[in-house]
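A single chain comes next, written as structure tokens; it is the form predicted alone.
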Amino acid sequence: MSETRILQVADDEMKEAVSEACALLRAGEIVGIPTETVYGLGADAFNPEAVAKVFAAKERPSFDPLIVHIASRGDLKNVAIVPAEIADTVNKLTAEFWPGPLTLILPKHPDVPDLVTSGLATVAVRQSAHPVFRAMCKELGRPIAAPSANRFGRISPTSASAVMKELEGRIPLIVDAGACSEGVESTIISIEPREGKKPIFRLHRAGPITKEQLQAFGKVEKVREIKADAPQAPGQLASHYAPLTPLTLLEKPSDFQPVEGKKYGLLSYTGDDEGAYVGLHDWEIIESLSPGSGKLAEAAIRLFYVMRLLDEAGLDEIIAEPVSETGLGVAIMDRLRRASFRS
């Protein structure tokens, strides 16, 4: 097991940190990198041996594709081939949402290794808004393949310390730029053109760019059928983002039937003492997504942090209350459902 270093980044020393991280990437190593969504585990996307290290460190199955990150909109042509019939839509979406947490699934460029896309003819691509990640993409001069920096299927990391807990000894460096500003992974869509009408956006994963925002540019439809061993986009497996402690998502308070002797913790939306879920049980611990205020943006930022706190609390089971499935609530409920999935 090798040593993992954490390199903290301040504004006045970002250049040095970026240079050190990029030197490792050029040497075929993998690095924990901050993004606005969650911390990523980055590798040179054009280096198959480096990409293989990402799969190995995460214990990620080779059939689950990675997202490729580019430095600028102009770099899209290096990793994807945009069909003429959707070129205008792609231009509009990237002008509106890049840099930012929107991932597009497009036909892949031949230079992208098959390992990155799990053999698919498409590539998932985005431009991160995080200044450190953007600086690294620019200095490296090549796209960076980066899934979340955690062991496969586990809680996504939103801080450098969470990456260390997941991957200590498996990677040489984590670039620490503080907590992530969004807290949930990017929205993923593919585009289906329609003659004379707005295109259809197939929503493969809900995220910070909401259905309501996308509807200004096309019709949004959720992807329903997902093959367990052949996902068409990252983050599609039924069981994902999961703590080691079993997690149960309630649809309504009456669904909770405690077993005597078990220790339960509550993942609450607001933690309100008057709420329907807080008063259900004498909980060992209550952690709130948006204490007292019930703001979905705050809940999204805190989701994986709170899940990790509960996972480390010595509980027998985590009980999660639902949030409203509007706006960011769709992405939050998606993560909670996957975290609670039991095959």
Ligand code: TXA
Given for the second form:
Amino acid sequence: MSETRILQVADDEMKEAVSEACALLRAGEIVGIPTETVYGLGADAFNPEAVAKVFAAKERPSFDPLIVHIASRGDLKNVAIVPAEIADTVNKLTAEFWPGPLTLILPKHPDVPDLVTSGLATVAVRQSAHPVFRAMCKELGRPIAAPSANRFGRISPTSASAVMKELEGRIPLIVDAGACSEGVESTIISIEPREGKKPIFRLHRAGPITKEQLQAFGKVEKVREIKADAPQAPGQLASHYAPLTPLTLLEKPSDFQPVEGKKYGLLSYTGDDEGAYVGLHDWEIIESLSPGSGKLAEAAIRLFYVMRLLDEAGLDEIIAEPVSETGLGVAIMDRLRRASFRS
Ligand code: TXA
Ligand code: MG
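We have the form predicted alone; now please give the form predicted in complex with the ligand.
Up next: the whole complex, starting with the chain shown before.
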């Protein structure tokens, strides 16, 4: 593979871009595609050779399974077998949150290649709300397997140019529909039924659909703590979303012990001068997640973009300020902890 092309697409003239990208998918190629969360690296989910290219381009270990994206709720039966005990819950969740950033882990349909699920008996499924992604699933007429379009362990891309930086020369095409509207990857849950009670939702990854939103339908419980040596826990690797520059999540300002001569940049929440973090040091650079206003939704959208900016600023270390761990803040703090994890 040599050249990677960017194909710009505006909402009102989507058709041609969609057919061009789908032609590549049909030919067993892989394509960078926008979703509402982050850019995905898509392949025809039913074509194992195409799926293998996704793992190769990302340098992703084969034990880390992919998410399968479907065109409509009705297509769920083609990729998963929903057990009767949770059928009602699945119906309610998908009616409420699909299309959108909620991924469900369900028993896999035998047609889904083992490579997609890394040999697991379960498959992760969602319906993306992005108009381009939806149109591609529909036109292809088959589900699209797509992880985030970054090299393994690195920062997820929220723009076509970020995908280019991650995968240039490794994929033929990136469909560019501008910045992603959510900014962090989908919430992932599995469902455990309970006799006479609401089910338990195991939260495999915090994301845009918050615990508070899910609680109307079930009891949300964490899957497991972050552990360095738990590759059997797919995708929950302690170190992930990591910039090349070391990043430290500074839980409290008093923990900061700068080393003389080292260049530090601050990943601030609001960038407010009055804040305990901004005034802590003579930072080389300060980048804010939600400049001025301190809104978690804006912070989520900007998180990976700002991490990239700081990573490219020639610093010795990035210091990240925590955000409040409620609502979307849970997903943001999850990404910051993994980005800062050093074994
Ligand atoms: O928002 C998103 O989910 C984006 C867009 C492209 O849809 N995709 C994404 O994919 O974040 P990826 O591959 O970067 O993350 C998928 C996560 C991984 O942590 C993987 O381990 C987990 O989903 N996963 C996939 N199948 C699973 C399964 N059967 N059981 C448990 N975890 C699973
Ligand atoms: Mg990823």
